[in-house]
Amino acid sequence: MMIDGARRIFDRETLKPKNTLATLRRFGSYFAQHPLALALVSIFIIGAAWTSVIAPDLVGQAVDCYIAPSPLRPDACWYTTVDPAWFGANAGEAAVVATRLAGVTQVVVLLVLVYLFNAVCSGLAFYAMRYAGSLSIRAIQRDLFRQIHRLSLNFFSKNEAGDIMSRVTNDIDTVNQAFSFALMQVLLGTLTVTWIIIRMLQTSVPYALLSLAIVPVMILMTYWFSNQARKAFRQARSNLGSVNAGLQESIAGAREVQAFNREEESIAKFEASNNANRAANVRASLFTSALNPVLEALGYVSLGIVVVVGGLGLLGRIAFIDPATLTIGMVFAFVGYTQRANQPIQQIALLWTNLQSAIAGGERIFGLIDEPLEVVDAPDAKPMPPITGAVRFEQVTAEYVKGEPVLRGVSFEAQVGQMVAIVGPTGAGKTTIINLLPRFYDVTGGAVKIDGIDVRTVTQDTLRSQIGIVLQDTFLFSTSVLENIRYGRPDATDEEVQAAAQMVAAHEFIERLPNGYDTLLGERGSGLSQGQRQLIAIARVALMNPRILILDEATSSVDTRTERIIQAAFEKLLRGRTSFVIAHRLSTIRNADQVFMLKAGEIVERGTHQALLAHKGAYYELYMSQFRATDDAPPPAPAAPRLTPQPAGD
């Protein structure tokens, strides 16, 4: 199932058509939550773009107004009017030369100020963008993490934990880098190029059109290269998720890998996924690195066109450019325009290909955020009132895969304080029954009711807060013993935590730990025995004081002595509570008020332990098979009491 889930993830990430604009709009919605930062970014970007347009203008004015004064552009000079005395015989006079030199000096000083202003605006724009980006990333991480906790268990059974972690870490990091720098540069470059094109057209439409002739080619090349890079980056992001998934699985299963001498196979498998990730990254880098020299060459071609066309235009060799409207300063200005435009075009192209990785990562992130929730509160859901513990299943059907039912018309009642044992072969539907009580999954037919209330009509948090669960695979957090027990009730005092531990006979061994209740546990409670971890989990549930208790194979992985200790803890915990016990060892459920024998999603037998043994049906066969497996002599079969009537449909 895990492999199929990984394959479905890969198909979604690499084959399904993507909508770049939709992803960018989604990013924009997070930025829009910070209008002040966005306003500052806009102001500073406009200021930086303005300097890129005004600088070539100043160079052109320096040429036409002072270096090679032209009577064609007297209105273009900001600081002086072109004096006729500057031409002809008077051009060499000391006063004329001094005036023109002063004008050139003024333009140079102004250019320096413009460049300084550009540096200040660019720096402030970068800071404001980084600030807005950090806030947006925080919001995305918050939504992503919240979504992970809202997803049903069915989602996690079909998707690898490593791939989910990759979205939270690697994909978020890629998006963060794009928000910090690349996105601002793209916005600044786009505005600069647009502004320059408008300014060129305002100066001379024919000259501008010829000068910009190479720009469509640059745009087409950018589109093609970035599109190829985007596909490669998206595949690389997916492959990285597979690498992380394999790494996480190898670390979690290190003991099994070593026990079965599968180190080499594990290494080979990791190497294969790592090679696939490397190949995708190399392909993405190939398109990214190839684009730069292509655009640089096209930029030189564009610059050559400007110079050639300008020179021929000044000589009157181009029919549709009137030499009377063209000056040397305009040619210098257009050279500056072209250089200023080519640089952001190249930056946009290069950064855009890098942005493809962020967009691919964003698609994966938003794909997880938008993952449909299978278990949700009804619009009119109400808080679950304090429950007493009466449970009723009414013709319940359930399925994980549509069309493949796991439970088929299961009906039963559990009275307040009763212990209900659920037994049967693997895949019979035992765990499904207990998963329906706290709504980890929803029924596909029928209803599950607690105290007569359908669990689908109340909020999940108020329902689950009144149900305690102890599983076979106990999970403890990497924190202190005290906090692990308190996890079920965060407001509990230290005294209440210790009382819960004493109730389930966990207090003594906890006190013997190096720091007692303050002892820090390793990952998943490493450093403790299985029985000790189980007792801490039982204490955690005892602290909750739930009215309904679920025990899923809670003693199947401990030795007989530890089992007796845990059973004694359970006896205290079960008093007065409705409990559902999935039992691996049938000897542990002799005192159950009801025993349900499941096969293929149906209750085939029900009654007490003694009654089912006397009936000598499926339960009896299962019970006897355990004794035969352990070479123990079974107790004599009791006289056959009356079995509980079997409702229709089971």
Ligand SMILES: Nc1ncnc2c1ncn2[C@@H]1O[C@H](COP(=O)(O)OP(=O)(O)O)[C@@H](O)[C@H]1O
Second form
Amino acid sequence: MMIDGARRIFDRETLKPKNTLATLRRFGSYFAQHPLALALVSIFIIGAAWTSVIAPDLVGQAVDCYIAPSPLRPDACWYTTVDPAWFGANAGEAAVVATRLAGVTQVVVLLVLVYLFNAVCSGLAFYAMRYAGSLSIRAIQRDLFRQIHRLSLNFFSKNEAGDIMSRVTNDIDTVNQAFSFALMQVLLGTLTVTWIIIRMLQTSVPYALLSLAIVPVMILMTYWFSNQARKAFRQARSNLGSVNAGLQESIAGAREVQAFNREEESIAKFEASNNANRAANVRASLFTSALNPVLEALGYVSLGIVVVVGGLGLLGRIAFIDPATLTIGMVFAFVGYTQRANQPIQQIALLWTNLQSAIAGGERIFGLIDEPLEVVDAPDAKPMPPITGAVRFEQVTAEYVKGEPVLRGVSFEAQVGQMVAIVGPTGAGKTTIINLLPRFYDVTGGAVKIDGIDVRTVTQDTLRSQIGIVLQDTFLFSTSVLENIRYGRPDATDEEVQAAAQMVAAHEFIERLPNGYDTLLGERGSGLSQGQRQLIAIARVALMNPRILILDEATSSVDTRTERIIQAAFEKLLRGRTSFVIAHRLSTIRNADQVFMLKAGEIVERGTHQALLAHKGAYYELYMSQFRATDDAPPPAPAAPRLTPQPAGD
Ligand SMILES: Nc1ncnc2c1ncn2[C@@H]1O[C@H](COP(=O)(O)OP(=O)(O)O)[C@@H](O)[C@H]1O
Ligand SMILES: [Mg+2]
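Mind giving me the form predicted together with the named molecule, seeing as the form predicted alone was just shown?
Below: every chain and molecule of the assembly, starting with the one above.
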């Protein structure tokens, strides 16, 4: 039961960029499950990018063909039906103009078609991407939710609920947004820019290189800005986790906050984390909003470079550019290329931060999905056969934190149908003992056996479905009383639910509720008294009808009158079942078949209540100091002490 993993992924201080590639690959594996959608995305993206490349090319060729005819490009305008040579040497001015106009008109019509094609392709590409994206998100969400239910209790005691909530809601949301828009833009933009660069290089290497000189600057700028923004985003996301955690705490602990007059303090604390969150968000938006104008300016600079270099090149003023290889049409095409490349570069740069925060979100989501499970079914785990109820602890040691044992060599045996009471000071390890039975945690040494079967060799669900637990603080779901009781056995009929409630004397008070069994309960069963909530929890377990029953301070927070009612309910419930009862009140413990006195993770005394009292040891002292205050019966002085001998090696 190690927890070093748990903090690791929620580490607030770690802002170092982590493994982007692995996260992308992980996203990819989800997308790969929809090959058809991906194939469509690819086809449409290629179509859209192709139109972006072809349009400036058409314009350039039209210039070299009809506007400023150049002998350098004899095959220009292969796609039009107007032969520029038609007008011949002795044609009149009017014929020349008419021919040229006819050619240009064809090019314009073609361009319109190309733009339409572009719009259709990119629209369909987005649609296909969104489709694949939403399916992938659903799969990720499903994995995440499943994982949350598999994680051990230790994980939840180590991590704030707000943090986990933020992961499930905000991170998923960020990733979803990126999937539906940013990812597509980046893919399309990258392909378009690459394609354009290749076209430029094909046309004229020196001209292309000079025109592209500014691109590295743009990339560096983008990289720097987006890195800063990513850090700020990551910080903001973490801070949001603490804002949520603070909020959750204040709501859940509203009564305590008010009772102790800590409203101001609570508000101040919340204010602080809220401010930190705001500061990080402002920082993140500062970088994202500064990036846009900077890139726009760089875009104009790059256009200027293309025009100046092109013009000087045509005039033969640039050393590396041979004017005999350059045409006016090429310069036009380059202007078009540059414009068309600038737009995606700016967009990618802006969306990059978006994508980065999605990657950060993805890292956190996958971190949770990959969180090693502390308690897992063995590969050859078998279903737990119907339990009879013999429980054995063999030299059990347990620790929550490595090297800090909480139980040290606990051995005992509970016969079928026995009631075992565990007593001891707070922190002695009582709850830990009972946590090991349903295998909420694993032992670090020794073994826990039920009916002679090590609990680690059976599946968790078949084990847990046969062990009933009532805790001090019962969680009731925000549904009807009926459904809350039925939680113990989902297939129970309404009549069975009522019978269970009757058995534990909960029926009367439930009938008196405004809507009887159909009364809706709020969060944590608000509206009911503590005792009533406990009765519902007991009815739940009665319905489950388990062979092993665990009561962990189940009556600790109710008044004595209610306790008597609950006590009576328990007595009925415990009959014939093996039970483990942790209680502070003597009335509960007196009838136990065995009492274990636990101290610092060891059983220091064991025997019946009478025998332990007669022994006048630690139990007697605890009893004198603690139990007596809540129990009116004076300690009886038994005549014949009957102390079970401690097993050797304990
Ligand atoms: N989830 C946990 N993580 C780390 N330590 C824990 C956890 N639960 C309990 N402990 C520690 O283990 C010891 C025994 O706890 P517990 O079994 O709950 O005692 P008891 O029920 O007797 O009051 C205590 O020192 C407690 O602080
Ligand atoms: Mg406890």
